[in-house]
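In structure tokens, one chain follows: the form predicted alone.
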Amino acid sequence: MAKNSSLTAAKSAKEDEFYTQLSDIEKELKHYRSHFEGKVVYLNCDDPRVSNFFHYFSYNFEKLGLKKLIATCYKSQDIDLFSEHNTEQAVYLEYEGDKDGDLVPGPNEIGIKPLKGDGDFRSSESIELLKQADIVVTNPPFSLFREHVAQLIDHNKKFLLIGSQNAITYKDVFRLFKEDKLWQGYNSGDMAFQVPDHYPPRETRFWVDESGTKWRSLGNACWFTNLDTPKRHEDLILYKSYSPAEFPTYDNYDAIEVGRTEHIPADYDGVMGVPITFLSRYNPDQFEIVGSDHEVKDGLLPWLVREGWTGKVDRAYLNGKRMYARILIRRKGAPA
């Protein structure tokens, strides 16, 4: 991940500098091979000295048929992996494939060029590099996830990113799901990350391995992308039939409660409230995302509030109980 003044400040406060394991990258990237041929890949939040993203793409450069690999590297006083000299100079790296026939990205094959700034993905220099890129792949700081995604959308870039599933509930991120400009990749759930040495221990989801490396894990990590995949066009197999007893209508929304994605009734034409984990199996050919509870709260979906209801609309309520965050969906082709 990138190291820069603003990011470092954010990370110090948020402790969201997590290094992705090579195995997790390989597990997800194997589904996107056809997208990379002839493309320029940009790692704009990655220090190639420690980034497994840089390792993956440089060692698989020929297999993927890449045109170019670019990575920004924040200035550092640490020993540089390639030059073995201390430096305070921010640099960016370009790799255009193997030149000596050993299929190993060596120091003489990786172009190291200075940056005037610090390598922040929001800097003008990094944005110029972004303009060259076709696909951005990285694990951005979680605290800057929204800003990072917004930049990629603004520049009309393809991307594959790691983030927390909680990001789905961000209004601007959810809007991208609804507009079919963003979706989840193949893998989600538990993921372990190496963290910097200065990170303090935690009571849970923290450990130090036998080499002294610190680790943390997230139970709700996932991949976000706008690269199309066969997975997002796979129909959910629906086997349940609607009944008012099993799928009650909310107190305040004109929609029914479906507690588990796999229990979505096959024969219900109205609006259904489902957990946010539904998006990991969302097929836009099968379902329409109507909105979310926070959109009802914001007054964007007034027609979903039950007639005569005068209480809270911040969340769906069922028998007086406030529900967890819900996404409101409808079967595609169902009568409006």
Second form
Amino acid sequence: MAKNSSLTAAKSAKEDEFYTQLSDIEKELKHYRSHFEGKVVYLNCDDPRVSNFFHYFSYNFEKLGLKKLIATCYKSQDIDLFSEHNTEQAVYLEYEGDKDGDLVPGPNEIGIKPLKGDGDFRSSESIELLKQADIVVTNPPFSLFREHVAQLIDHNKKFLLIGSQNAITYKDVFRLFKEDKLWQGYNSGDMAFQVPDHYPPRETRFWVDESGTKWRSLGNACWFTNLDTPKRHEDLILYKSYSPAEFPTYDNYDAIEVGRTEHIPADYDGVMGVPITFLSRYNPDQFEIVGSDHEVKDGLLPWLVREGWTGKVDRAYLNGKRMYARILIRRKGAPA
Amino acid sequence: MKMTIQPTKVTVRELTSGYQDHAEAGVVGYGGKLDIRPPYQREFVYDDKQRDAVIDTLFKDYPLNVMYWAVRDDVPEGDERIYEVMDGQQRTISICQYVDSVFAFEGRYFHNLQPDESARILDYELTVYLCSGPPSEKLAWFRTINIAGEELTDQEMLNAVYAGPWVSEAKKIFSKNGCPAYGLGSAYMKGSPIRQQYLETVIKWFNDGDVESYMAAHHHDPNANELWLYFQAVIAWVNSTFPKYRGLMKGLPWGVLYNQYKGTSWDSAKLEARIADLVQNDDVTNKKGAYLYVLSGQEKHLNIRAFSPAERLAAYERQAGVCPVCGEHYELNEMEADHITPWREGGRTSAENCQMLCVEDNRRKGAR
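For the form predicted together with its partner chain instead of the form predicted alone, what are the coordinates?
So here's everything in the complex, that chain up top.
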């Protein structure tokens, strides 16, 4: 079989094809049911032959009240992955609900249409399908996460994506957090994914189950979405009071160090540096995101650098010690 | 009012009608009348296998174990929840979530089942024991059934029996993962907030060990501020009295110490110096006890090392079996070892500081 695109190469080289378990999809999706009524859902980085996303949405089509389900099926690769379904041709699937009354999606009810290209989400064919869609739900290749999010924002689509928490520190992704155009969903942390058979074993976070299926896991997986949830309007309960001894001011930033999200003092009006895991509990009604250490480094927040400071600003420093990545926040409604 | 226990049959159809999961704010079912999980209760803990086993049982029409519901004795106006799940919460949530199509069993969601299959599930009958009566009697009963059922801690049972706004507010502070009480006190507390060990400990401190009567007295309070303020005061007192933290401090009865010694003004620098000394002293076999000892002065907390048989025998031979107080001769087994310079005055547990006294004189010395 011919090698067909740079994406194939990228996918093989990066080993970022991770298949999400049905139960992980269920645990997250149960919180968004009300968003799907009458909507067209598009799975644009999918392989419906193995994807649990396709399973979830096709089997729940009536329950969610979907209008249409579309999934592009990326052109099969030259490697022996799920070989019985191997095909030279990339296709896309359309499903519009149960027609024969057996209450489950059947082969005759799923329309399979050929694609000219390879089904890459960036191809013009895929973009035409994206335009029809209301909500995109998928687990994009991690190496293309940034690009994938950018596309969805450009096309003004709703989405629900699995990524790594590291993506928060990407400049473009962080800006979306700050502008309230994207936030974290419900579940984060450990997540196990099925991986293609040809992926080599690894020392850690890798195992083969009794049926010979290979698995990998991420310790910092999380969902990213722009669908509103009650969770992001829950106030974090604050119980600490500010004291200069407990919350020292950084050497270089005009902000205090708060090492743990739950220790945010209830009564501090200025800027506070918090770990990036803060975002899993971020409520925009309670706090405002001022920026990040990245942005200070890039000169976007000159007013946050302490007067007279001439040293490094790439990260926050405390008594000469370089801190972990910090997000800079302020209590909403605090006097400026 | 006498307690009654009434067996009844509830179909899955009835159980799951009106099922709503409000996450943190609780879960209801049985037409809104059943409080399946009160606010801030332990989160759903079944894993996928356990959950699937419950559904498998329904499909096969095998019997599930009996469940227990409490009939609430004081339902506030406008609150429809007249029953509360005491035993069977995980099974109930599994069933309700399945019928609500939250998860698939063997690939299919509930609404994908053929009509005869779904009817069979909905017609499945659960055996439920309804228990009504005063909280104290319910509690006694729950403690008994809990031996057989799913393991609830005593505090979990108390929370169920005294459910109400006070319990909800207290759980918000003391019983969630990452709750404020954990954030404030985890360096000093043992146990898990979610299994209610924080709440139980703090009530015990506050009310001299009597959790139940405290909860009965505060059953209808609108919030748990009293307990929260108390806990904050305890932790603040510990911080200011013992500013230097040691791992030894985790799990000490801080509330009990606070209650007894908060009125005394302590010199924290002196306390620290004494503790530093005690934890390095080989005679002290219970290092944690150093904190209790510096406050109470009671040596029993330190579990001071006893004289060894060789040290005792050496002293006995040196004295030729004569008690230095009364001057009489005794056999070795009629005498007891004593610190010549008392331990609290710096005398060590060593051969040079050992003397043998007759039992009577040793008791008399100890009583001085």
